[in-house]
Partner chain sequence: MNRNRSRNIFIFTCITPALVLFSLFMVVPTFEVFRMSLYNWGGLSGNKTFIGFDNFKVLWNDMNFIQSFQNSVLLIVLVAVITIVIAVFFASVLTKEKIFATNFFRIIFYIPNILSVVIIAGIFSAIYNPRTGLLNSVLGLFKLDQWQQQWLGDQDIIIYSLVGALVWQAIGYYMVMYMSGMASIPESYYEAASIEGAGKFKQFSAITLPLIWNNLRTTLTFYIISTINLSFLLVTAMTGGGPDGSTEVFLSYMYSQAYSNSTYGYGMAIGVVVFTFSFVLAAVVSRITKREVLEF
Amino acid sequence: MKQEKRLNTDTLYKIFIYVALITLAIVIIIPVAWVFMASIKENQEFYGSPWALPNGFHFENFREAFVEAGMGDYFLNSIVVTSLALVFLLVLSLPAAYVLSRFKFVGSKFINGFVKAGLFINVSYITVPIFLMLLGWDQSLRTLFDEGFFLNNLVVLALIYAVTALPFTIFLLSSYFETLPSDFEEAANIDGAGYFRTMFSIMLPMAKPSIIIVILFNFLLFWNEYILALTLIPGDKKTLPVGLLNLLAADRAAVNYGPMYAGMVIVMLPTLILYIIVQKRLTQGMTVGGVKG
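Could you put down the structure of only this chain, in the form predicted alone?
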């Protein structure tokens, strides 16, 4: 009787989980599918039922958004900024996380605590101080060279992105490095490998699942970031989220909905493609990190 009751409870629990997951999937998929559907509609189709299927494939919306609205330039700017930010972030965070997780030295606890404290700092709270700092540096440069450097510069924006993401990234990588067994390091030390060779040849390949998680999470963060890009790029080198907001404002005022939704698809598509490519490794990385060797 108890076993039968337990089986019934397990069955009800599984049904609840499946219903919850299916409901969540529907809640996520329907809006995304609707945006994709709306992006290929002609403008007059929006005055009918919003749930009606498009009469045809009006890809002119993408050409108008990509070329006439400048989304192509914004797309390229976002690729440059996101790629550079990821490179800067990995170059800075991987050695830092490895050292802080595998070595004990004077001040290591303080540095670890300092990094963890950075997890509680919201980027939006420090946007204005960052802008004022860069503005002051620009003004100093203009007195010497008649030209600024730090504002309206995609490389500087990428560096700011990387620095603001360091606390979370170092914390995540350190947590993973701590789960790796020390046997491989000891074997490398016996073979005469130094610290750098051990890190690059042995530890980093073992930490690949965690690195993939870091790349995916920070790609989403950098690709969709708006506040810093709007504040630090006052010129025409806009990134995709800032350009999309301008497109939404212009097309809403002109009652031109097709290119507006096409612009949304242009922003969403790289994220969806990247997630599809790495989803298996992402799941692996989130589970392997919890197992100690």
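Note that this is a predicted model, so its numbers are computed, not measured. Positions refer to the first chain, counted from 1. Basically, rigid core = biggest C-alpha set you can superpose within 1.5 Å across the two forms. First, how it differs from the form predicted together with its partner chain.
Annotation: Cα of G235 displaced by less than 2 Å between these two forms, core superposition.
With the core superposed, N224 shows a C-alpha displacement below 2 Å between these two forms. Once both forms are overlaid on the rigid core, the distance between the two CA positions of G70 between these two forms is under 2 angstroms.
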Given for the second form:
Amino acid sequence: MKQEKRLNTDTLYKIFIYVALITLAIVIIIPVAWVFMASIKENQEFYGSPWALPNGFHFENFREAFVEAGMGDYFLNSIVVTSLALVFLLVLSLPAAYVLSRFKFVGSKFINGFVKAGLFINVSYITVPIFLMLLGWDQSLRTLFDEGFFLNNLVVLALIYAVTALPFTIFLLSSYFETLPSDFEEAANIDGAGYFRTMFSIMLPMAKPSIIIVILFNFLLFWNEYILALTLIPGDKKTLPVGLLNLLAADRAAVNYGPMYAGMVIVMLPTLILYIIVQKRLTQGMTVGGVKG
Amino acid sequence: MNRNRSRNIFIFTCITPALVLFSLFMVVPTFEVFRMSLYNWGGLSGNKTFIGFDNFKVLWNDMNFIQSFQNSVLLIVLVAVITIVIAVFFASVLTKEKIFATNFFRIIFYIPNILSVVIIAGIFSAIYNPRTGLLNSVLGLFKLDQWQQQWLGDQDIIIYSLVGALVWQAIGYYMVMYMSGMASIPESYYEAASIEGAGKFKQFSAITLPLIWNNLRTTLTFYIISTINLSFLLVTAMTGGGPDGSTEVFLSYMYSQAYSNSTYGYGMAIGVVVFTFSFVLAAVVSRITKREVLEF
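Shown: the form predicted alone; wanted: the form predicted together with its partner chain:
Full complex below, order starting with the chain above.
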């Protein structure tokens, strides 16, 4: 009798768990899937039930988003900024992380602490001073050359993205370099390889798994970022999230939903595809040392 | 000697670019925030006069700031509590129970974390839309019409609508964090407890919770920092602080003071207060939740 009762509560518990799991899965997946569905609806369909399936594939929305709302240009801008920022980030962070984690020199402890303190600096706080600093530089340039350089410049934006990601990236790469045995460097030294040669041909290739995690994380970060992009690019060389922001505001006012949802699909599709390919690495890598933006 | 010199050159070349740029674009602006907060800085004209702590005195009596303060604290507390309960529950279910398709659920739950805040703002505008929104139509479907609301129009409700969006995007991230902590707890503990007759809830409170305590504590700091930041990004993209300042949070108020109002000095004073507040809050929380670390 007692055995049976226990079995019953166990089954009930199991059912409860599955209901909870499936509910959360639905709550997460349905809104995302709904955006995809909405992106191919015609405008008058939005006045009916939100659950109605689209009447057909209205790809006109995507054309409107890409061409008229400029999302095509913004897409290219985003690709330029994101890839440049990743290149800058790796070029700056890899040598620094390698030296800071494996060399003792005068001030190395201080510099390590200095960079780690950067983990506490949040981009949202310093956006305004960065903007004012670039504005000041541009104004001095204008008195000399009639032209600014630092604002409205995708390369500068990419560089600033890379720099704001430095503390965390150096922290992550350092903790990996620290685990490597020093035998490799000693062997390279005996074979007559200089410091640069040792770093480029022996140590950096070994850090490949960490480098991949760095690229994945920061791709998402740079691709999705909008507050710096909004502030530092007041002109028309916008990135995708800023373009989408305008589309959200404009389309809500003009009640033209289709292109807005098409724009959302354009922004999130690359990240979703990447996530599906690498989801295992991403969720495992996160536990190596995750700090949330 | 020669080797020593080339070592120094190597070290210098490797760290200088990163350090110079880090100082220029992160350290200097941070100091600027503190310095500017002491000035009356009138926008683009560049008129600035040193006024000491006057900005902070004004802040003390600024009802809009106090409103944004209340909103931020409410968001931090609610988002942290709700997310912890849900994330810990699902983490323990996915690590401890034999679930069909564990991986599938983990992958799905993590999806919101890879989406841009702008996307999340768009998604939740669609969910909360009063006429054709998903939430109201689901409530209508279940004949719960009296629960239908102006989710983004009603000043008393909108802040809770933001909680919903923030929790939605946070669950997966923290769940994965807690799962990694729970996965390292040896299975034998649970077997022993089960033989002793401890039920699932008892096992959870006597084994899982104490052993992931440190993990939980670390994430409390993350909740504080990331809620301040994400609520700002979400509010800016979704409501712009409205209606009538009812969703203004710390940093969105700072931003609107600095840009729309062009009072940079005052905006930066808000930044200083928020930064200090988050630091102190994190320190206090980490102090009260300190327990002896259990080894296993």
